[in-house]
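Single chain ahead, by itself, as structure tokens, in the form predicted alone.
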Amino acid sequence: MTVPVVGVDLGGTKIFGALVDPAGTGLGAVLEDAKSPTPTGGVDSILDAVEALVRRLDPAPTAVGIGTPGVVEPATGRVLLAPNLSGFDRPVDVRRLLEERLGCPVSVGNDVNVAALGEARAGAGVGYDDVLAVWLGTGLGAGLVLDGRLRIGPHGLAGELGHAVVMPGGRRCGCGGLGHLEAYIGRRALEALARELHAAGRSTQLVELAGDGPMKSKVFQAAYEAGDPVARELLDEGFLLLAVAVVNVAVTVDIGAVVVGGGLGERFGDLVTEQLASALRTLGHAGIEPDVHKAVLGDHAGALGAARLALEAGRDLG
């Protein structure tokens, strides 16, 4: 295929497209990208949002991914549920709404899974084949790219490293599991153990900076930076499990390369990207050493990973 195809990124707060020249590589791919606020009043009008924002791209579209937020049902393309989605606490056909609206073919994918897709393809994991893509944010998401695909997986589940047990027993992860990754890297889960240490008498900056606001990536980092004790404890178990997680999904599925992302990812970049290229070198087996790098592509790679997904679809496009 060798017109553009549109690739959105639909997020809580925003949604982000880009009109994807198929032959181009990189952010050079991009001919014009596009955002709009992200509606709450319901699924029609989100839907209705992203045909808007798909057509101010190209007015007759010839092929869009999407990158959603929620679980997304691998065969349908319908999204089962999305609580960050007005609308979507019930399960909603995407793929088939879009396509009576848009009149083109729809692929749609869970956004974590997307945009790994977008930097494998487009960003720090071009030149391999195999590549684990993490996301440090307010939780913590991956994607998994073998032999230049993105996995899913029958439930629409590979690569979903936030649920790996890395302390069994340990702490309660948000989806109610005991001792998940996420629970120990995840920024909402370290906010929410910072207060609790603070409000037992260790002092942190993490406190001090946050107020009673929420304690965004650059807190973490002020409070790192600066030396707090509470900020180092957390970050550094949190970065070593992250690892540990990492190596056994290297000795599982040999990957060649580690891209790593997200709001705390790009934060502690060099910090995240230094610790884990040693612990595989330290934990790993049998000389496997897949390269870490940290992603590229910004707020791009959910668009672009989106219109490789539809590029990729496998249908008759033309």
Given for the second form:
Protein chains: 2
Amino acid sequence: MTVPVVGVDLGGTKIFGALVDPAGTGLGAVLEDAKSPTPTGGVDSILDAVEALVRRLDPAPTAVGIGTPGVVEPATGRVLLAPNLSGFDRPVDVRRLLEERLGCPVSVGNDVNVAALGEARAGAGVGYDDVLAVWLGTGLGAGLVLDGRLRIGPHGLAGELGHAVVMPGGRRCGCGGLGHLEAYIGRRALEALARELHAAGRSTQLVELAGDGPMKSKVFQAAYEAGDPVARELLDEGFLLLAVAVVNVAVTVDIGAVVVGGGLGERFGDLVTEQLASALRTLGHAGIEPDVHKAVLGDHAGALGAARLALEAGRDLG
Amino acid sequence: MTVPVVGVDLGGTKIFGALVDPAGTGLGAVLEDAKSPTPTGGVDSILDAVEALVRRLDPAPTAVGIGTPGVVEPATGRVLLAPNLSGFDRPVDVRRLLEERLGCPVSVGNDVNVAALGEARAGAGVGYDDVLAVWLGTGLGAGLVLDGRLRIGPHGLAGELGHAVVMPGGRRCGCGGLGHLEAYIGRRALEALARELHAAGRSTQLVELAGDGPMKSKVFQAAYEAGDPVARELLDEGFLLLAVAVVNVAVTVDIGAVVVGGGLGERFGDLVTEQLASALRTLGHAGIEPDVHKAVLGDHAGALGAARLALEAGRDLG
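I would like to compare: after the form predicted alone, may I see the structure of the form predicted together with another copy of the chain?
Every chain and every other molecule in the complex is listed next, the one we just looked at coming first.
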């Protein structure tokens, strides 16, 4: 029986949904998709919009999965805190409220974890039971699938790899900690550092190309490819420390593959995966380092992962 | 039904067995124990000794678990390579051979992983589903229990935390890698470093107390407690980097507790656990760092863990 399920990626600015064929893999599993802007009028307006989007995809859904920003309580499907959703500055019982509206089982997960499940089970990680997915964006998000199942952990802390200590006593992270991975490879941290170096007198295309605007992934790409010394210095260090973090995941839980996505990951494409694979060979245990793949689901990873979450919750329930 | 099971810790010099009450916890779960020297006459002599030890504890065992050094193939229970067991320089089908001899199901696991399962399920980790156990000995051994189950991984690499990179480009490990945890907190590495510093002109009680003999845990303890600057310098750095590795495990998979055992761990007792807990509070995510406990099963961790392995394999089989 392969009845389609609906996956929803509830973001800070848009809601993205997909009707997903459980038997499909990759983008081919998306039977239909839809999106709408995320309302800013509080919890009810957001749930109204999610409900409407789901019903556009399937008027009578059998199961719905949803990825949301913030902290999700695994056992209850409550979203404890999601500062970039209007009205989600206190706990919202998303699972129960949506189940009442939709009349079907609803599964709720953190958006990054859910996207990792998408890549692991329907994207670049197909064929592996144990996958680390890493998104290089403004910060660094990650999710871990072990024995084919999303790992959450007793405090919901699993996959917080951006805050792994990769350089003891090193650069200060946005969270206040020292030497965290995100301080070396997150775009926000790299931009701040590039602007500091520029202000201190080092010329760099990173600042010249970005001007006063945000330093987007394509700026990093252009400066890096032009051989800009500051871009090379910052990103090469970042890629190496990303490899350190991945090796440490490998010797902790053992993984078959690592999947790299997100703005920086996609822009740099093969460069990141090749550098990571090479660093893993240098740092790792000869012959048993994880395979490295580029993410393949793009913006659909969240909705596809949310659909997998719904399917696998169903499997758990028997 | 709580029929006792037999757990065996097959070591390089001795074989230690225990008849274990599945309903018990801690050392109270050991109904009876026995040990014998490990024969050096090849595979058959070792299996003869294991069989005899098991039958001394239970003439007709219902289930047996065994922890062995080296690499164990999880699906088959074959020991692929265990250089410090005579005849185990090539794969030995330990599970099948012992099942034929004993007429009951036999489960086989790596000794460090099995001991971690013991502490997690019957020792200091009781009450936690997600536990990291770390042994500070000649090197650093670790094992990970997630959702109450021993984590092995697709290559059997899980728990190889001694080879986590905690200082990129740092001290060389016995395995050849740079900056691995074991190079900072393994007793073998610390001894080599202390002797180097001594040879280079720094006086240290570590070398004065040890003389030409092995630098045992009690030597480290005495020198550290006397305030010897080299001992302080080396061990404080080691404890801090151990905390870095533990924080990284916490942000990767999320754990409820970390259990510390082994010669150095036991000698230093509360000092290690207090230092580790304090470093975790500094390095970690406020309020959600794992609890820290001393190991409580001592030499019995392996046999108790092997018994748990047998019990839980039985549960898996239905």
